[in-house]
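In structure tokens, the next block holds one chain alone, the form predicted on its own.
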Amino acid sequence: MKIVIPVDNNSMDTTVCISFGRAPYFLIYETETEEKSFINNSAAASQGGAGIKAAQSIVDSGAEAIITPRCGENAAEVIKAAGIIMYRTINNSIQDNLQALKEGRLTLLDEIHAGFHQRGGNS
């Protein structure tokens, strides 16, 4: 299975970023043969709809699951129109969560927050 954790930075050693769409890179992690890449995430520049550029690149990488703090209701419509499972992290190291999701530990990610939206005052 290849899965998505939005990081920090493109080292294994780095942690998981608390921001989806605004995540620097994202981890591809296949689960079969453990192999391992980084993507830059072009939507983290973005004055607007950095959520849903992050996650239409997310469908784009051909993923089947998300391991993520937390996730805007924009992105998360278009993870889930995907057919992309959400799992929530555990804490902030790839490895903890790598290992929960091996071992069926990780909960799905159902809290969708409304976004951080800059528009008109409110954030």
Given for the second form:
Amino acid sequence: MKIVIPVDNNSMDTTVCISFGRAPYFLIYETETEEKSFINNSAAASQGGAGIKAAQSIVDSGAEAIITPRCGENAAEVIKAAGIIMYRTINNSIQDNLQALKEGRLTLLDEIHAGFHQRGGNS
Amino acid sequence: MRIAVLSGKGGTGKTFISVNLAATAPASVYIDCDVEEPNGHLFYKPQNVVSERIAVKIPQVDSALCKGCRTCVNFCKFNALAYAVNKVIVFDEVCHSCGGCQLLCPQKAIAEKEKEIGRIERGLSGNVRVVTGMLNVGEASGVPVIKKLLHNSRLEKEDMIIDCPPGSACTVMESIKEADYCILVAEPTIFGVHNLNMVYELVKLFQKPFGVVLNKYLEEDNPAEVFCQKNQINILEKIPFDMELGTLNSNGQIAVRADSKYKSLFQDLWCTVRKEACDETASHT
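In place of the form predicted on its own, output the structure of the form predicted in complex with its partner chain.
The complete assembly is shown below, putting the previous chain first.
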């Protein structure tokens, strides 16, 4: 299964990015082969609609699941339409989350926020 | 003549100045462009109000015709469109109604549907024609309502007072675009100066003739006044900090209609502004 995680940098020692739409990179991880690659999130620099554009590139990557700390409602609409499963991260460690996924310990992300829309914030 | 009244923040006195200035002019049109929270009409209490719906066009995709080429998705600079599982998803509130997706669709699969985003109310209050723009709660941008408010402004014969939204963003730019003269309202605080500076930068960028009204003026250090002197900005009027004015205003009364003392204050301001604006127009021709 191909899964995606928003991350702060394009290397495996990076951390999960708190933002989904404006994450600088996405880690793409293939659970069968343990193959890893990174894609640049071109949506990070968008003036508006970053979540929609980010979700679009994830849909296009052929991912079947996403592990993210949170997700805005517009992005969630695109992701849900594509039938991609959304899991909630357990902490900001890439390895911990991948391990938890393998052991079936991740829960589904069901709280979708209305979007921060330039108001920022880390809450 | 079209006079826009603006300030970098809310609560500085834009509506107070606009409403009283328009009420002072022999015959005028007051246009409330603060469409997110218009309140000029609360003072005028206009009669014979006529309401007009304002709608924007939102794309509507016929999925039977769509071949999934994504021309629309790739074109949209606002990311209002997405494509997932053979279907285009439209985000109404992100769409800026540019119509580009419809124009570019090779399959002619995109039509436009109307979405109401607000209304315009027109009424009369003595010598003033009151025109109010009202944006529906939850809408992203008031620009389409303001465009409609000012659409025929060049044809107006009477003087127009444009009560702008606070700040210096898109809606303010749209409001001052057609103005002949700008009045910047400033408060006597450090924060007030910061906000004054923002609108000062804006009117310079738009190359509009302008002057400042110092509101809530006290006989003590006034950072806004210092700012004007430093930047050689013309001070049009100083309106005193005055409990009586505050009371009239908070009771929804128009000061110039309630008290002759304020009437003469605003008549002076009206003359100054007209003279300034005319001189500017003359020097530009």
